[in-house]
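First comes one chain, alone, set out as structure tokens in the form predicted alone.
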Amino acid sequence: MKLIENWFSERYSDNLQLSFRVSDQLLSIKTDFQRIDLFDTYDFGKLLTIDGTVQMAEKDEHIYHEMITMVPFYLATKRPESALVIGGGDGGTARRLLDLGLSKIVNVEIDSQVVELSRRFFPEIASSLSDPRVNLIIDDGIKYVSRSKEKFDMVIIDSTDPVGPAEGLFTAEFYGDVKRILNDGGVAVTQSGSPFYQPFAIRKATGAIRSAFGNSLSYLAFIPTYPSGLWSFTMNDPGTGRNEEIRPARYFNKDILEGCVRLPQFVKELIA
């Protein structure tokens, strides 16, 4: 008798999808903001999806979290000591910032259920949210930034794609508020999607950041579980970085820092 196989598939287009063979579905809930599903997969460990799109997998989450934190950290003109994280309810971004030695992290997540399930199913990653240096706030990140009186050396937008609750995080108005709460020489960075399958995301991010800062800098990473594997991040261009020894991580190192900003021609044309 043939055993029934279970699969989760994320559709990239009408003609292509990526499928993960799963051993179990651990969770499926509808929150006030989104649908969250959690699978145990054979190749990538536990896999978190939101509204049908992959957000995090145990096997390669380190790539995303290293690249959204370590690149802007080392490109900043002065060593960052404080950071605001918008989104990132799984705790992965906060964990990397703690590893980099930041003394103050404010993490604003709109959906408390993301935090709760991450603490339950990804305790090693989510443990950062209980660190005394991390102030976890359940709130709308857009509203938080608009009314914040605090200033930060880094602002990291660790959000879902620019649809639904995250759409407002890709606007010029939002980045105008981000610039206001950045210290001199500070950096703001966002994930900006797959240039191949989601060109609208990197265009939106680039346009919004350029509108606020007058410049932008995009860079790339290879993340196997994300559409096409080629993933982009976009930040303001702080200019000449500081001279500091670069500590390698599992994916990130000095060569990656130097090479990730070397863009393929089609990406250059997307953001021209």
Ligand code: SAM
The other form holds:
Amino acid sequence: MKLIENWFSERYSDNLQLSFRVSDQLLSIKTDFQRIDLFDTYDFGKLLTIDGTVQMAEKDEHIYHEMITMVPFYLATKRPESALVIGGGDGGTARRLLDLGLSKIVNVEIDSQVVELSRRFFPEIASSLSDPRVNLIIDDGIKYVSRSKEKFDMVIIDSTDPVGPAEGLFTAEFYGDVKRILNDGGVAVTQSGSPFYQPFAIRKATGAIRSAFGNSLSYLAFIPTYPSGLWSFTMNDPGTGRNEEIRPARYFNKDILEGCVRLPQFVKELIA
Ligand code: SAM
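The form predicted alone done, now the form predicted in complex with the named molecule:
What follows is the entire complex, opening with the chain shown before.
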């Protein structure tokens, strides 16, 4: 990616973009699946982008990774012991699942280059992928889930947006397979984009999850480097949850768990 006067910009619409001033461009490659760029930024540390969209920044990755793991973990009716992660080749999701005490994690990432560059540039985050409790598989998550005979307590779809290799991760068919490999009382969650700039993502995720599970639950977080800052996640609704003391992290805590599912009216209407 070519920088204009050392600024990386992610375009949200024809009329708006978010720009980061960059001190260094660390990498720019085209893989079999996508274009990957890595920058060193002044305000957010190292920044990973795929096809021109921000995936992970050192300064706020904890918000995304805590929210995609801890909310479904604490809402599950039975304490999860095992998880399947689809995508997540940076290792951030597996890292939080290990912190939560899971004993078995299978992480299926389609693009080995994401793993390699994360190991090189984000070693603290990517070291989770070398943990003996984590089985890293380089494969298409859609195919993996359709063939899997193994069952899990959690399935986490930590993917790119619903275009390119991630498109099929937002379909009813895919969630039919996800449901089949979930243990009773299990939870499945996906990142579902910015309700403001990508309303189609939360709608697609909600439709797909509802058609497989008959229900859905969306929740929100504030992630400064993602479009509009307001980010959504969508999961099946596990019902009453369980009684377990909630360990606060850096963004996530008991209040966030209670509040993140309370949706603004425009989001309620989007998924009605
Ligand atoms: N935090 C991020 C976000 O929402 O912007 C997601 C980060 S993670 C790097 C996304 C990963 O999903 C990418 O590495 C991409 O290669 C992977 N991915 C996309 N489609 C996939 C598929 N069908 N199977 C497995 N991994 C997939």
